[in-house]
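The chain that follows stands alone, in the form predicted on its own, written as structure tokens.
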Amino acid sequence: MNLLIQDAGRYYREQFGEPDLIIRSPGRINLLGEHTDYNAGYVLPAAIDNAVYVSIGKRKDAKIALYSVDYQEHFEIEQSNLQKTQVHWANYVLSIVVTLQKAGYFFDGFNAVVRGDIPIGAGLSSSAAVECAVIFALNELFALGLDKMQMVQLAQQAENEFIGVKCGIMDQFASMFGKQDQVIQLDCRSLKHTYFKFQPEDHQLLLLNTQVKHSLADSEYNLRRLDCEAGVAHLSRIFPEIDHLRDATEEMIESELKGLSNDVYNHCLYAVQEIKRVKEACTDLMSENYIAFGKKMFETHKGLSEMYQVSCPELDFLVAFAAKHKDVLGARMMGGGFGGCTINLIRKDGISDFIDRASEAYLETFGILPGAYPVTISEGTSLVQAQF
């Protein structure tokens, strides 16, 4: 049995006695689509095999009683006084209890368990991983009728009313629907979706933090919204039918913003590339051509570097660096930008050489040494263990 599964066990019988169930909840990678979301676009995300494991049983009050293994931290909290607390991996839980509310589901209160192996920080949604499992897991305790989709909205809608984050539905969509060596295109307009293999024999992905977060992430990602919907709203008035870039092709880019403000057209250029080159990566899966897909990872980069502006030294480098490493087939920035981690298709069997001399090179430029994370594409929420 995994570690994790024992451990979110273990230390559920030591605080509260036997649980009714274990969930696990992954994190999630997105391989390309940096940015398409709010512009109705494609993505290409999958869930990993770092994951939440949410032990859980219920109560004969209407009482929450939660520990965090992580944080080595209890808190307890009445039902009729749900606010948000000053204990912050405790939000994350009490956002869909009330959300649950909101949404005319109640229930009786329960002990749970927090414990789970996705590095904070890193880009990987632990949060969305924590929201799924909290609500795939009082769905199941308290058989509340919710399919997989509803759970995907209400923790969405949880991360960004409660918690006060305005995330799109990605992180919590492919920490739910993920497959193992799948990966999920998911229309971010219609939220279909469609599975594609990614099972390449002598590669894997290959995680580096920067370790860093500039503190312009916030107010830059803003902005890019802005020069998008300023984009769509001068080509709307020639093109009726356009609601968002998704709509849009390059030539009309090209014919109707490049006279506008700089950063408008490139921001908008880049992001109708995008959707277009998630489209044409699927192709590539398809016919499993990995070098293919690998020389998109570095397009993107570029893209999100020059033309979107949202990437920082410290990615640059280290996607400079794999360019030049033998073993790599592509990398590129992952997440909303200036900071965090870069994915790269790399040879398995040239990992511990690509890691070593990234390491020593990044330390010798910035001071600190990146962060490394062999990931594996996972199954999405589950019930793993069940005491009735």
Contents of the next structure:
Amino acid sequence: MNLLIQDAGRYYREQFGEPDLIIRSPGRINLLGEHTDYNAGYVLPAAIDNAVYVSIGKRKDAKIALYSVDYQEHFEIEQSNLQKTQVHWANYVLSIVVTLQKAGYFFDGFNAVVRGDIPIGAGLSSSAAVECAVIFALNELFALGLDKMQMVQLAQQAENEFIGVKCGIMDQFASMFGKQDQVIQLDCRSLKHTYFKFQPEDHQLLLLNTQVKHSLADSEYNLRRLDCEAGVAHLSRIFPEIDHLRDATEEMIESELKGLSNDVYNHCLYAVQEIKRVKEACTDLMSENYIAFGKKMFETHKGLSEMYQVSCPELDFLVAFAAKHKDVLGARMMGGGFGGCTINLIRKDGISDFIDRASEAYLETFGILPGAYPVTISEGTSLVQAQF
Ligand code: ADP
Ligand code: MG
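Previous: the form predicted on its own; requested now: the form predicted in complex with adenosine-5'-diphosphate:
Time for the whole complex; same chain goes first.
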């Protein structure tokens, strides 16, 4: 049995007795569709095998008692008047309790143990995994009657309001709704989602972590959003039906934005192209054309680097290195940019050679070893059925 489930059960038993249930909630990747969410476009995330496990049980009083196996730390608090604490990881659990209370859901005290193996801060949304595991666990334990979509929205609200991170809905959505060997095409406007099989026989997904996070990330993110809004403001004067870049075409950008600032033009053109690319990539998946899919990953990277200008030398280096390796079908930076991971679609046989060579070259150029995580596409948030 999975060692992490065992840990979640064992640490719970040592401290609190028998857990009522154990919940697993995974991290996520995003295969294509970067910076498309706030343009009301499509994203293409999937849940991965790395996950957070929460064992949980009821208490007789109103307290919340927590233990983090990974941080080896206890935390206890009364449920009334919950506030942010100095214990960083515990805030992710409390964020859910507070958000549920705000929405009118109240319950007794509980004990919980948290254990996970999602690399933290690497762009795999370990925070969303904790939130989704906890809300799913509380929903089961106290029979709150929430459906998955409500849980996703409350978990996003918890991260936005209590934690103070203005994330979109993709992270919690992918963690909760993931399916084994399927990617999710999520329409960020309607939240309509469609699954596409992603099961290349000879290839696998591999993440390489640049181990850097440049401080430009937040300010440049806000600037890109403003440029997209400026493009929409201009276009909507001519085409009143345009509410987001999702509604625009490349021809409209060419004809109406070319004379404006280069940045607005390039950034809007990238966003429109990327939204289209996600749709076309799903057609590739229907015909199991992973070569065409991989090509689109490279195109996305080029767009993010040259047009949208959110890459950095470390990401560009790893993608260029991947492009030269015979076993790689596609690679791109993943996430908002200026650091984090690249995602690579690579022949299974070539993985260890690629990791060795890329690591050596990256170390030589930047003086840091990249992290390497092969991932497989797994189920979303669920009750662990195994005996624990
Ligand atoms: P990410 O990009 O991985 O979501 P964040 O900074 O948003 O990075 O969230 C990471 C935080 O989530 C950690 O600092 C920790 O507080 C919490 N977290 C993630 N994994 C675990 C875990 N296994 N146990 C406890 N807390 C965790
Ligand atoms: Mg996060």
